[in-house]
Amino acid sequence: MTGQILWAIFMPILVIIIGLIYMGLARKITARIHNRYGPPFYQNIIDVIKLFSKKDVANHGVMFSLGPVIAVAGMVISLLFIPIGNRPLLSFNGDIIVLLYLLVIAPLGMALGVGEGANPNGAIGIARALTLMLGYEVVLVIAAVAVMIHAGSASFMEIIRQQQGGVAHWFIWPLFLSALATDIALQAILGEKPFDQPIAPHEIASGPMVEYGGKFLGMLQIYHAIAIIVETGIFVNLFLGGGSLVWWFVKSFAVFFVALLINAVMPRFRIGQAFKFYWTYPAAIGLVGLIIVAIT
């Protein structure tokens, strides 16, 4: 018990340092593509420090405070059911299913707050997002109930036994179909190239972050951090079978990289293109999988 208690105090915080790494090592690797020097790996902790030391500026309302708080809250309770290591803090059967539900949470906060600031850019930025996640949740959700299926569970844990005990579902067929598919979906997930629409920092200024300064932008740099990890953490779960500490931060890490390999040479899609892209070869290549599953 004492155990649990120290891994759920210790374990937020490493996510939070290595998603901020993963951040900087992101804007190394890609100013290193791109023939640029780039930053050090650890300047997202810097920012992230300095940001909460600044005082805020723009200040619209409750709910523009609350927005940045509800998006980190949102991936903070995501976080318990990411069996990280092995060791889950929430674990029982249907897990899987009420992540996908949480997951909706930090970008409807993001989206009450940003509404309160009422700048165009934002809320071009959210009606984006917002549109785009009908495409890759679609996908995604699709996916998922595959791999239910196969492992007869919707428990993380099982699925990672599963999978330990035989071989990851990224080397099965048909769940290589559902790996593939849910890999461009985490693209825009990721909000990597060629599905970085709600930011578009040459087109709407970043977007939701517009008008967000000081502690509050310190804190979705936070909410970003969580995510990446959340979100890799998915698909090292359900199609690469966990892993120890170290080896399931490798292939979280692994995962990461080649997301930003594309997102390093693409160019961005227009959003029309990006939801009409998800509705047609993801979604095609999932459901494909899926029906391969349910029928043998």
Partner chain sequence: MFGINMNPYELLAAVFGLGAILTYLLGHFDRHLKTWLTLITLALATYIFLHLPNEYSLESPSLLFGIDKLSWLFGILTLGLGTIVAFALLAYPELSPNFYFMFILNIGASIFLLLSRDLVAFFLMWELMSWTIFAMILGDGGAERGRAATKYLVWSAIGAAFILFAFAILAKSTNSFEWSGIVAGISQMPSGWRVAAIALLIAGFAVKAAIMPMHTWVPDAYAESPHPFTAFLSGVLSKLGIYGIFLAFFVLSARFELVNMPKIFGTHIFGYILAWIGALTAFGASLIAIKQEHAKRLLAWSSISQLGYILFGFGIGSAIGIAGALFHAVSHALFKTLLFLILAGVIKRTGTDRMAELGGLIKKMPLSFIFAVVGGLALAGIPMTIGFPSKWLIYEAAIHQGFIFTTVLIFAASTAVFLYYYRFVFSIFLGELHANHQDVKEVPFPIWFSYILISIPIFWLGLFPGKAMQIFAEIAEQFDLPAVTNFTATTITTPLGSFNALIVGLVFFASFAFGLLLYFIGGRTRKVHQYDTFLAGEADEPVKLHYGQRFFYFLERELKPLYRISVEKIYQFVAEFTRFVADQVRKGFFCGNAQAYLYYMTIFIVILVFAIWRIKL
The other form holds:
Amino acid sequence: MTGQILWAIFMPILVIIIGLIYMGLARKITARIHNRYGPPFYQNIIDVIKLFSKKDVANHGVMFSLGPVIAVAGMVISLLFIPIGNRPLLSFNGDIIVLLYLLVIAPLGMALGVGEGANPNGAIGIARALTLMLGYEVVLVIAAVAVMIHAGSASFMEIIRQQQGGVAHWFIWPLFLSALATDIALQAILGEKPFDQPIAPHEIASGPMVEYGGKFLGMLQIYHAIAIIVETGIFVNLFLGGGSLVWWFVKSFAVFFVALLINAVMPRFRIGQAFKFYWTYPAAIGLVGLIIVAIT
Amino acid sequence: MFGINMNPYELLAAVFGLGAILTYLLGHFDRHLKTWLTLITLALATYIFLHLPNEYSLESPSLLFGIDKLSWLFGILTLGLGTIVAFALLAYPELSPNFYFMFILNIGASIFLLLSRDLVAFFLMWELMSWTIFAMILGDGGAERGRAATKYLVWSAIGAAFILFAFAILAKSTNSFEWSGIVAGISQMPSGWRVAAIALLIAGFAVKAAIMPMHTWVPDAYAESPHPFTAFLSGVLSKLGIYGIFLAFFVLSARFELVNMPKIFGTHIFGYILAWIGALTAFGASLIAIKQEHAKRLLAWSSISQLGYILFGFGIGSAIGIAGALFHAVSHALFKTLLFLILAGVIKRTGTDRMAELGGLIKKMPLSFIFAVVGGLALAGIPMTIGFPSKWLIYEAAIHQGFIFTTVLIFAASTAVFLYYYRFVFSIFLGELHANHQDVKEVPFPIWFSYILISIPIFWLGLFPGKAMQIFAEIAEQFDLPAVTNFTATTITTPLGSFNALIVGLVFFASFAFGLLLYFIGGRTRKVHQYDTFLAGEADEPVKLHYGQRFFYFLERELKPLYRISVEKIYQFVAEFTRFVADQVRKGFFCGNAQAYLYYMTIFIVILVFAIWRIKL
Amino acid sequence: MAKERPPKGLKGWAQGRSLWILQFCTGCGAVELPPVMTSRYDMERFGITPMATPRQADLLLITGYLTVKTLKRVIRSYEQMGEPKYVIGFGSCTVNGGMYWDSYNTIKRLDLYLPVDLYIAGCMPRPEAIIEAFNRLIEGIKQGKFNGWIRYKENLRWYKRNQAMIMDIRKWSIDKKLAEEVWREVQEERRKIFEQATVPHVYEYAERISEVG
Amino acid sequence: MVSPILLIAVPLILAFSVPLWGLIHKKLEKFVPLIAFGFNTYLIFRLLPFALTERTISVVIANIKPPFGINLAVGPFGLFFALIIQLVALATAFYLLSYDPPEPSDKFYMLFILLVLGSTGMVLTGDIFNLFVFLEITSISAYALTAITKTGPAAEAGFKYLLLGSLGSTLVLLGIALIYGSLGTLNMAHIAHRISGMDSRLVVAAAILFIVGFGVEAEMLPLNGWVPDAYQAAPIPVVALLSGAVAKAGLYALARVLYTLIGMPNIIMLLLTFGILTMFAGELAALRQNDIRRLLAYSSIGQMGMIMLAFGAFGVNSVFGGVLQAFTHGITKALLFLVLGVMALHTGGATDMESLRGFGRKFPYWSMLFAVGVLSTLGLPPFAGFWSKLALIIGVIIDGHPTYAALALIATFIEVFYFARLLSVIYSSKLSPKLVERSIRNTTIPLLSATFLAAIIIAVGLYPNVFFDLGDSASRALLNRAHYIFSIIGHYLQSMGGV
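Next, give the form predicted together with its partner chain, keeping in mind that what was shown is the form predicted on its own.
First the chain shown before, then all remaining chains and molecules of the complex.
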């Protein structure tokens, strides 16, 4: 019990650091793809320290300040509900659907905070994010339902348990189409190109973040760092069979890496196109996968 | 009781009747007296309601009343939310005594509707409940209100006609007007008639429950009815339709295999159809809610969508599904009442519900904003509020029962909730404050106090869903339905997974503390004026940059093919056609020409002769 | 009140190693930035990366001449940035007007209006020069040498006065009260000069303006 | 027991005495109808306990027993209709106290009493020729009253009514002649007893003639062309009576003739079809009508259609619904017309919707009465209409005609539509410029009379027991043909050794 609580306290910090390193690696890898040298892999940690050291940043009100706080809190709670590296904390108390809803707390809190900023760019960013969400959530749910039906359970631990015993038992093989659909959805969930419309810096001045600077932005970076782990972690747990702590992070980085490669070479969709894209091809792939699962 | 030798049922009726009449008569003398009288009436009624004996029958016209767990649940919702809404009405002294009269009558009819145990009493109370709503929507008049009220009454008549027809079939086939007699006798009914009766009943109740395609009156009626009353209309009165559907679907049909219909995924096809209708309602209405420009209409479509969830839960028909649907009925009643009351407060202060004209009210009405967030969290189904366990149960039931495609629709609908809910709260409370609303004040005490009253159960049942589950289990037991029994005060367990509400709540607060810690680590901030935003260096004149209109335009553009599907077009066509025929009848048949009339008479005689010739005498 | 000093140590190091820039691409200097960003010079290896809004940025790049009209926006953007913040003047135009030395409409000396921490001379400066400037800035920040924003705060009235000479600061300043006050003073002064309007006076005033502008 | 003959005799005497009263004082004329119908109402209430017993008695005139003499066959069914007629007539007569009658006023009052008298006679008589006579009294006074204002439209309406009505009566007479020629009797019970022995083709012919003849008064589908014009042109109290009394009497005659005399289910069931058609025609015509008076006229046709439908279903449940609906329709329509008459006083005579827009804002009590009428017509609780419509629909379904019940329900949607529109216009917040502050006339008396009718509607709605009992015995009396025959001519049949 004490070990669990210590782990619960330690794990978010570990995940934040690892997540920031993921982001740094992402910049490095993107730079290498661009034939650049790129920043050091710990660049994002420096960024966060700098952001927290900044003073006198604009504050539009209580909700504006609470937005990033809730964003971090929401992500941390989601983190505690997914099993990381065979170390389940609270995932016995909630299943995939609970997690899907817990995942929403963070963006919702942030969206409310952004709203008080009274910057139309922020609102447009949120509107785009929500539209995109309507797009990918359908795909994600189609895939998740397939997994739940295949496993006969919505509990993460049960799903991971069924995938034990080597690569061949991973759900990615029987549920390949669902995994593919989830991976396409993941591209938008992670906010990578071609689905980074919500924060398109060239169109709407980084959208939701437009009014956030200093420590607020730092918290949003932390939020993003956890989000990457959580979101890739869902994929790892659903399709790649979890794994021990190191393996788990390796798998999760592999998932992230795929998204990164696509991100590095892609332009950006128009938001309408992105929405339409999700409701056509990935949804169709996922539905075919779902039907296959339902039949067999 | 009270030293009066009266049956509590009679006493309850007397309280409502006298309360209504007294409120109407004395309401003319004082602006606030009518509301206080209403509150007293409702308080007395609640007291009596909680002490009702099991059965009561009125000799003639022979009406039978009684109370069971289901009526108790819906009755408590009705009376509780009715009292809260009445409390909020303290801030609306300008409403006429007529309104209060109708309001009390309406609540009384609703309560007796829930208590009725025979068809005639049920239908009587149903009709009374229906037309008092019409009177309240019509209220002060105005062209739009008139149109909305007319539309409502016509739809209500259609619903009532279905119900009446089904009741008549049931009564004819079972030779009984009492529920118990019908339930006992229904298995002997010819299967075709049985299906027809249940289908008609569900269709009839669907009108009040705002299920597609019987929903078209809802946005208009909600938009035009008096603002605090809309909360009651959406929160409680739509639940009476749900109550009816429950009776029709479970009490009448669940006890036997419905005409040996083929089963799909373990559910008979009737339930499957119901689930599809519910899912399509939830999905379609939520997509339409996204593109509304008026906040009341937005919430109205949202109501339709949420009611679709409930029907979906009923359609699944498993133990979890029923519990989820009932739970969602309760949670929708609570949060939608809250949201509509908030909107009522906003409209009271600003005079508009057009979202493009609002904005930035968080600075002026922080309390309303907080409770709008509370209501929104419940609407969106965020854990810790009552909205989550109810939605979660429905999902679990759907996946467990194999309703895969409908589950996807339902999920899409609940994602759309975030879209329209954010639009609602952003356009009203966030963003830029409109120049006209610079000196708007917080809503008056009665209104914000009613927010608090509603928020308590929202959180309480959100953290301790077991309390509600207990009641649902008892209801299921009472009607011999499968019941969810695997729950404790905070945890619900289904075959698929489990959910511990309290732990989620506690962990959230821990995480929140972590977030706050981060907040306090960072450097100090500077409070800036709301116009001090980054606009590519542009200056901060009070410019209207509120992003409140056509919020999801890019989405609307993509969804255009879906929006083009509208059942309203069919109704429009029917209405146009009827008008055409009506004009033909009026101008063509009743032409005012005496020769023509004589000509008709001659033809009539000829027809009669031929008709009678054909009949075997 | 203790005098505010630029941060050193971990904070200074982090601030130096993570400079987020807001490019104010007013003039031709902007064309020199893409080579700096892309693979040849790759400024991201120093942690320097472009940002979209002043809220997020630490470094304001003025890449070329500023007309009075753009100056207003620049000042506003600068004031919206969080502290610490730095300004780099780019090219001769920001130093002394450069090729626009006799333009009626461009400002000649940027540091009359904003606290410039570093100038990069040249017309235009080569990317190498820009990288050199960034390196110096980073080193300086780490040692706590650059304190432009502190100067700006301490001499706010002076800056505002200079700004008020050529533009309506009331609309473009974040600190409305001070702007109003300074604006009234400047107007009063201007009115006095024009009241005693003799031709030499006006010439004198015009000279002063040209000196300022 | 009081003699039902007084119901006819007293008004008859009073009717012809109107000019004499006028000689004493012009104003006294007004009170004659009130006295006549007050007395009649009193009598009816005395007779009501009897109506509940389900017996039919024959009241012999001139001491010649049926089937040879003329008699009144007073049964629950007839008394029920007489009650409707008397209640409406009483309210209308009271309303007349403050009404400026068209000149010559003595004729007006006389015709007025004769109209009610004729209708009452129709529902009470046991002799088919007497039925014809009373029909003639009723309809001739109705023609005259329709045209009494002597304006162009009134004359035209009266003429149309006359044309159709007199043709109808002629056909009735022809039918009577057919029957009399075959059976040699005019007593209805006697005819009913012996009709099975008559040539069925002749019976059919007589039935057709009766349907057409009485159909005119009962506002049956192709014969009701006179209705909208007459309702619009006639003075308001007359209109109240036309729908409250005359139409009900026509309906009674139709039902009585078809059920008791002919007694063939197949022919009776023709009423189902014609009821539906009538109902749809009325409701559809009312849908787009802007003049409230015509609207109510069309609505009246629709309601009559619904009652006919109930009578056509040939079963005790549906007839029960039908008689209840006849009661509520009579009272409700009278109420609506009386209120409309007062409404017109506030707009300078205009009765179209635009002129009455916002009436409810200025005159809440009047429009409340109107709303009571409308809601009762729509069949909403706690008004009388709820019970009657409920009984009617359930009755028709229980008697095995669910399709027709469904059609009737569809017709009610249309009804709801235009009545809801009407209410929303009346309760509109926009005021019509034609509305005046105060009416030119003191409206206390109309108010009382309308309140009287509204009180009946609400009282029946809240406490429908007596109403149900009356309707129950009325409907069973209608269907119990043998009992009718036996009650009237039982002694004769016994003496003939029949039975």
